[in-house]
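Here you get one chain, nothing else, as structure tokens; it is the form predicted alone.
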Amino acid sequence: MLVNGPPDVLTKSIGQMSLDDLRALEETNVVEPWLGLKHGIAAMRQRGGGSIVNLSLTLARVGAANMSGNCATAAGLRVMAQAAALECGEQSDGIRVNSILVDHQSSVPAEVAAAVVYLASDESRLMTAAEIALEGDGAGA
């Protein structure tokens, strides 16, 4: 099993950012998950499987003020992630690439562990390329 994250979170408008902002963001939520996906996926090929979780963040599907770097490498690694569960699908390599998307203000350690473990257990075994989104204030419904 390889989990990928918890992204950087950085809260700047547009115009207080800095291009080595937006590449540092760049660099934590986009290179380092790319790098454990070429990796993992290789190593768990050898093995013949595996469960890949990429930690991201609600922001890759809705932007938000103030958020654009989080925004732009939140939705990067969600297709980042699409993609490499298609592209394991394709060779029936027996690895699945799953994501949970967490609300940067309001999830909690608990929920995303629990997650991840589902993700990671036999009862998701016939998930890939799928989201869990953890969004809300957690007080229910």
Given for the second form:
Amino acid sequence: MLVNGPPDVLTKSIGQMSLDDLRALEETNVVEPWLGLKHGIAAMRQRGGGSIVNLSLTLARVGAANMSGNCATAAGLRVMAQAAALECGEQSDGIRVNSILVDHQSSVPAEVAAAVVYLASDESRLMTAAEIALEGDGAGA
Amino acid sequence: MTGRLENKVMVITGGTDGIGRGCAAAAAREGARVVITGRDEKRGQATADQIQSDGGDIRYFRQDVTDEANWDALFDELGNPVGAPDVFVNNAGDCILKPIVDYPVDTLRYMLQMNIEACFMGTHCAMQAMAVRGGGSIINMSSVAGLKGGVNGTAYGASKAGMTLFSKAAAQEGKPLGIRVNTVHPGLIWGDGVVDAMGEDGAATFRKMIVARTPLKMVGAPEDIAGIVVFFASDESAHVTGKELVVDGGYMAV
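Could the form predicted together with its partner chain be given as well, to go with the form predicted alone?
Below: every chain and molecule of the assembly, starting with the one above.
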């Protein structure tokens, strides 16, 4: 079992944001979990399977003002996880990859933990390339 | 129909070939004052000369979208002979596909640079210029790969999905400024780039595979994307912002 995340959050308008601000978010929220996926998949293939969970934000699905860097990196992570799940499926390597989308304002650690435990356990053995969005108000739907 | 973009200043990055060149030709036919940018001066000038000889108003500026200093130079140069852009098309991009376990991390960083950071810089600069002149339309060239994960596409998909949701955030910020931001999501569009990337045989096999899976049983041409870009550039789409338009022969629907 490998859990990637949680992401960094930056609140800035596009006008205020610098290229370096964006790059810092890309490193933490995309490149690091991507490295986790890459090496996690290689290691899990040796032992015959596993479950990888990426913690991301509900901003992967909706745009919000002053959140463009978070929207971009969360969406990148979401689609990256889907692609990795498909690559694992194609190899029939027994590895599942899923995402948990967390609301950056309202999600509660215990709820996130419960979702992680579910995705780690065999109860979720049919779930891959999927996501659980923890958003009480359904804003990201 | 002509004159749909009469007197609009329209900048297209990566406009020297492929989809960008198709958009530039269509925009020029509709009366836009077009600026194309790209790294290859010879190809850029040839594209501009061709469109000009067909009666278009077009200029070429050399630009490498990954070079931060180039962006200031572009907007400085635009200010003088052409004026601030009414329409800005972040079209430059690149695509490298490979299984994640064989993919170098620096190639991932290059994908993010070409497809997210360049789009950020273009949007950042264009929004500032458009806010001063009271509005405008920004069009970001994403991909069907930015909507759904695909095999060998962890890096490319991440970069195009990033661009897509970045654009949705930009649309929210643009609303009070009269700036619209939309994304276009082509499926496979046939151009020189496909053969360059995959070789003749690889491209032919890929084309067959895509045609088989596409409800309209064809691959697209740059002109198929140009029509959508003209629509987003024109006042016909004045009430449309924060939207994704998929142009893929139905590929995503199955």
